[in-house]
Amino acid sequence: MEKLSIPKGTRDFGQIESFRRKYIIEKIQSNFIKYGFAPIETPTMEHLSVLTGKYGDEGEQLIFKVLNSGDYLKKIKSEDYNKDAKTLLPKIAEKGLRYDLTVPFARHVVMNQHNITFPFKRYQIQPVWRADRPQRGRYREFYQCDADIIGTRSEWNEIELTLLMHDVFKSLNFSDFEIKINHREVLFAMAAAAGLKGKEIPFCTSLDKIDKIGIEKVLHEINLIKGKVEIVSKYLEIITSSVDQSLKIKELVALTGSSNKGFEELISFFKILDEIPDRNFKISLDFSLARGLSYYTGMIYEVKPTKVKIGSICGGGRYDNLTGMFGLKGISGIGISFGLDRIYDVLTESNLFPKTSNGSPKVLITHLDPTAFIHGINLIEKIRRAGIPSDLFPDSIKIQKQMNYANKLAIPYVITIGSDEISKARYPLKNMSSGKTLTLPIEEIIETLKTNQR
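Structure of the chain above on its own, please, the form predicted alone.
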C-alpha cells in the first residue's frame, strides 16, 4: 500500500495551528476594516490569459497550469509533440491557479467598473499557489492578506498603507521588523544611466538579489545583460553605505544625471511622515529593493523581521498600468500583501502567540452519572449563551478519564456535576493550572469565566 503523503510545499494544519492562523487573520482583518477596506473574493482559477504577462519571466514559470477538462489531448496533433512547451500549453491548459491576489483584483475591477465607486478600497484574504522550490518560509500553497486602494494617485495612499502595516504588527505584539521602501522610477532612472533602458525588469531582478547572492554575482548578471558594470558598481557602493537617506538620494540623483518623479515622491513621503506625531516608524530607504513583480511602477514596500531569519512578511507597491492590461486605462492603484504563513512562522519562533490560542474550549463540564449529564445540558446552554467557548463531555466514563481529556487539550477550567451539586445548585469550578476550586452558582461561574483569562 502506498504511503500517504501530501504534495511538497503544502501542509496540514492541526487544531493549534489552525486556531493560531485564525488569530492572525482576525488581527489583520480587524485592521483592514478599521482603515475602511471592504472585502471581496475571487476564484481559485483564472484564465491563463489573465495571469500571463504580469509577473515577469521568473514569475511566469511558477504559475500552476490546470489541464482542460475531459480529453485534454483532443486538440493535439501528432506534429505538436515535436514543438516546445509554449506551443503545446494553450492546447491542453486554458486556466491556472492564481499566483497572487492583485492581478485577479485588477481583473475584477475592470469587469465590475460600473458597479464600483472610486477610489475603491478592498481587502482580500485567500490562498495562492506558486510552483516554487519549497523551503523554510516558502511554500507552494500559502495565504495572502491583501489591502489595495485603486482609482486615486494621492500620496496619502502610500502614507496610509505605511500606517496600516505598523498597526497590524502592533496588534500582533510584534515589533522586531523593518519596512524597506524604494521607488520603481528611481530604479528605472538607474537602469537608464547604466545603459539598460528597455531592460529595466532584468536590472531590477538582479539588483533585488544583492542580499542573496552578493555584489560580485549581481555585477556578473548585469554584465550578462550588457549593462555598464562600473555604473552599477557605484550604485551598489551607495546602496550598501551607511550614510544618511537624504544623502543617498542626492548621490543617486547626481549619478543618474537627473531628478525624476521617484526621487521627488520619496522626499515628499518622508516629509509627510515627519508630520505624524506619536509614531515610532520602522522605515528605511533601500535602493536595492526592487520587488520581482513587473507590474509595479511607483513606490514599493517590503517588510522583513530583524531577528528571525526568513524572507519578507509583507510587501507591495504602486501600480499604474495593471487595469490597463485588461482595457481600463488611467486607473492607478496601490496595495500591500501580508504573508500569513511567514507571519505564523515568525510569531512561533518569537513565542508571541497568546496562551489562549490553542483552540480548546475555556471550560469542560464533566459528570458522575447519566442524571448529571442531563443536568449538564442545561448548564452548557447557559454558558454558551454567555459567549464562552465550552464543551460537555459526551460519554459516561470514569471522572478521571474525563479530567485527563481536559488536561490533554489544555482546557483551563472544569466543572464537575454530581447529585450533591444538582441539589444545591452550586458547582465546583476547578482551575486546571493552579488546582484551585471555587464552588459557585452557575451565574457566578459564568461571570468568573468572563473575567478570568485562561
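After the form predicted alone, can we look at the form predicted together with another copy of the chain?
The text that comes after this line covers the one chain and nothing more.
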C-alpha cells in the first residue's frame, strides 16, 4: 500500500487545532451578529460560467474544476482530440470550487433580489479553494469569514466595518495589528495625473509592491507602462514621508490638480471616527495600498500584524457595482473578509489561545472494577444531564492506565470509583493540575465542576 497522504496545500486538523479554529470562528461570528449581519451559505460548487471572468487570468487558472459526473467524455468528438486543455475544458467540466465568497454572494444577491430586503447585511463563513503554490500563510483550502453590506452608500458603513475590525481582534485579545486604508478614486486620480488613464490596474499593482520591491523598481515599472515617472516619483515621496495624514492629503490634492470624492470621503471618515469616544483606533492612511481585486471602487482597507510576518489577515473595500457582473446594476456595497487560517497562525505565534480549554471533556470517571464501572454509568448520566462535558472510561483496565489517559488528554478533573465510594456515595474529585482531591457527593461534584473554569 502506498504511503497515505492528503492533497498538497490541504490540512488535517486534530483536536486542538479544530478546537482553536472553532474558537476564532465563534469570536468572529458573534461580532458579525452583534453588528447586525445575518448568515447565508452558498454551495461549494458553482457553475464555471459564474466563476469565469471574475478573477483575472491568473486567478482563473487557480480555480479547481470538477469533472462532469458519469461519462464526462460524451461531449468530446474525435476532432477535439488534438485540442489543448483550455479548449477542451468546457466540454468535460461545468463546475468549479468557489474561489472566494464575494462572487457567490453577488450571484446569490442577483438570483434572490426580489426576496432580499435592502440594505442587506450578510455574513458568510465557509472554505474556499485555490490551486495556488502552497507557502507560509497560503493554503489550497482555507476559510474566509466575510461580512458585506449591500444596497446602501452610507458613509456609516465604512465606519461600522472599522469598528467591527477592532472588535473582532479585541475579542481575540490581539492588539499587534494596524489597519491601512486608501481610496480607489485617489489612486485613479494619481494614475490620471501620471498619464495612465485606462492603465489604472497595472499602475495600482506596481504601487502596491513598494514595500516588497522598493521605490526604484516601482518607478522602473511605471516607466515600462509609459507613466510620467517624475510625477509618480513625487507621489512616492509624499506617501512614504512621515508627515501627518491631513497634510499628506493636501499635498496629494495639489499634485493631482483638484480634490475628488476619494479625498473627501477619507477626510470625512476620519472626522466621524474622531467623534467616537473610548476607542483606541489602530488605523492610518496608506496611499500605496491598492489591493488586487478589480471590483473595488471606493475606500479599501487591509489589516496587517505588526509583529508577525504573514501578509494581511483581513481586508476589504467599497464596490459600487459588484452585482453588475451578473447584470444587476447600480447597487453599492462594502465588504470585509477575515482570513481564519492566517489569524490562526498569528494567534499561535503570539501565544494568544486560551489555556483553560483544549476541547477535552472537563471530567473523566475512572473505576477500580466492573461493578464500579456500572456505578459510573449512573454518575456520568447525572453529570451530563447537568450539561458538563464529561466521560466515563469505557474499558475495565488498570487504574493507572485510565489516569494516563486523563493526563494525555489534559482532562482537568478525574473521579475514581471503588467499592468504598459506592457504599458511602461520596467520590474523590481530583484536580489534575493542583493534585488536590475533594471527596463529595455527586450533587456537590456537579456544583464544583459547574463553577470552576478549570
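Numbering follows the first chain given and starts at 1. Computed from a predicted structure; not experimentally measured. Rigid core: the largest C-alpha set superposing within 1.5 Å between the two forms.
With the core held fixed between the two forms, residue 428 has its Cα displaced by under 2 Å. For residue 316, a C-alpha deviation below 2 angstroms is recorded between the two forms after rigid-core alignment.
Residue 197 shows a C-alpha shift below 2 Å between the two forms [criterion: core-superposed Cα displacement of 2 Å].
After superposing on the rigid core, the C-alpha of residue 94 is displaced by 3.2 Å between the two forms.
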